[in-house]
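In structure tokens, one chain follows: the form predicted on its own.
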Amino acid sequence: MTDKAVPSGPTRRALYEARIRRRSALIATLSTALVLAAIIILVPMAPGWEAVKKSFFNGPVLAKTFPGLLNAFLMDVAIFAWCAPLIAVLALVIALCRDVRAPALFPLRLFGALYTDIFRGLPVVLVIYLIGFGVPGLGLPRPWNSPYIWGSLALILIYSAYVAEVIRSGIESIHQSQRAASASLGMSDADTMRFVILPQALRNVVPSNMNLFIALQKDVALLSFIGPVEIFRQAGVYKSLMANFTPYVGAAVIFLALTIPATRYADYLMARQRRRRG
């Protein structure tokens, strides 16, 4: 008897899938070009474009202004850089408490459902006011009435509770049977979350969180409303001297230039995810 020979090469379906797809990403530039040809075609035929351009698309302004923009969003790395760990860690806290299953643990099991309906229901720059102006109002010596203190409080409390309930889902979608096979090995309830739970909930809810994160990244501006100098702010300085909101454009610009490769580092973690779990 003779083997079969084995076909080599892409199959069939490989190449109508791959025909497909090179199909679909031609479709996809065209259709993105013809937007962009119509963009730069069209706006510049608008009867106010020039009055716009000189306003916001400043380019003597922007070269001024970006490089004193691009040092006060140093301060806003650094605001970011102190909260996005302590945040973590809260959230971790809060998302424990939620799930404590002892009957006497019950009062952490409430305080973290209360935090989190609090906190979540809350618009971010309430509390920001409500902390920012309220604490300091109580007359502590400095440093202690800084707004950079207690404007990234607010910002912790916030995103504590966010990042609380993404912890807490990953938690619960892990199947029961893992903590009834801990419990069979003898391991304990604590033992069960350290070393069996929390690893998968954490790593199943990385995706979500960089999402948050990359939110936070951005809500940092509004501590400008309380004081902080930070690039927001600055760009108002600038508006206000130059008559001008070019520097506005200019922070978008530094925004974008951070927030959009992390934005797409988070789908490439989903996609990644997806991929796995199918």
The other form holds:
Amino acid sequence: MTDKAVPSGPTRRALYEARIRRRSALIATLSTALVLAAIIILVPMAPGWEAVKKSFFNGPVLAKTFPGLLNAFLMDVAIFAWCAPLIAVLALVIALCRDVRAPALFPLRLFGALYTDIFRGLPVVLVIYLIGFGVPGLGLPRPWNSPYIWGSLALILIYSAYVAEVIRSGIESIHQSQRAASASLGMSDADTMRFVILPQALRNVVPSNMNLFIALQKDVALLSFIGPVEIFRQAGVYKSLMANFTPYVGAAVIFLALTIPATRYADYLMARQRRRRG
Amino acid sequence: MSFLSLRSVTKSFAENQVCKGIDLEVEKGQMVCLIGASGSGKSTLLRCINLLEPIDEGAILLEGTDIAEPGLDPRPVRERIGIVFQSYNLFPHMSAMENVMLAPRRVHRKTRAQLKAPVEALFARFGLAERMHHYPDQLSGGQQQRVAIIRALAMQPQIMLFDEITSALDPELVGEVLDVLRQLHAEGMTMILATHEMGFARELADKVCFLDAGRILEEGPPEQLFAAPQQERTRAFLSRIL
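The form predicted in complex with the partner chain is what I need now, so please give it after the form predicted on its own.
Below: every chain and molecule of the assembly, starting with the one above.
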């Protein structure tokens, strides 16, 4: 009624695009089916398949160990849960250290730079060993010799360095004109950072930090090297008990159940941010 | 003694001297317009007056005190000198109201309750009462620029600087922003504008300065400068844009 030019049915262009879409979907389905069929038919034809199936994909073993693995995974979640907030706080402090301009605070700046350089430059396992075995070696009384404390500290130190760099890149991504606008109103540097720069910067780096926290969730398993019985360690125990590798596959499945949705969510956040920036 | 007076101000960026000895007198309540081609130094001069850029040589006297003295804390000065930018520079994560209240809250230590009435009055005065709680990306360019003006005014400055504030606006939005300037001028605000709105400068300015390559080549009341420019370059510039 308002616009005569709009026809009632789909346009010529819409019809064409629908045809192309149907054809693409068909080709994708066919090629995927072909690859899957090849895997399903060819892999079992390998000479060692029966043995692999028995020791890696053993149904009864999985059923027996899965509850125990799930229970041990709660330890991973707990370690993650107390590390993550401490990492966020420490990373923010380090990032702010690297941004201070006052000459009297230069040591802070130097500290920030050294900190990020050192902890980004070391393998995670190495730091966990050094701190996890080194500090309790001082002969501290219980509970201060717990590998949970020092292993967690190692994770916190390393991940703070990465998160701090991400936050700093977020701070630097805020256009200079925002600082100028704030300064022109007579605001102090500290207030400008707190009320104008940081709120925008932190929002911008949420997706990148999501990825780091997913990596942290996986690296929690490295603490098993210094003692804590979390899922990886528990799977190892089951493996020895039953002379079967299926518990490791079970552990992998449990990790994936958490990390795949989290990764997808981070990707979604990234894509949304790109769209917003247009 | 003028209210604001610039004495042979120079400013360089690396090798590039942008202000080459600028003298300017601004009386209380005056509207002074800076005109000239892009790159002639208008914006830089305004940013120097607000101390966003430190000057190399010269002096900037505000009521007789040199505010450009190296080492002086710029913050008390900036409270007295408001500036509005071409690209608005509103804080995108805050509503219009929060944008306006932030500096009075932090710098003047006022509470939201104390600020509510005067800030609402400012929004109403400039026709934005309906839009106070919108975020910058929900406002048109003209509305954003008016919020930026209100934000600067909320600090109760003694002088306002406007850096080509209508240059990024669609033509039909320019009028609403110029109306705000008209209103401020009528209320006796001292203002310096870098502008390309020649019609507006001609109508309202008390003094127009033509900047060319970092110098004020010619200055005078608008009727004189627009009708009978003395310098060849002024004539050439005006004939290009009028």
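Residue numbers count along the first chain shown, from 1. Just so we're clear, the structure is a prediction, and the values are computed from it rather than from any experiment.
For the conformational change between these two forms, the C-alpha atoms of Arg168 and Val77 are both best fitted by the same rigid part's superposition.
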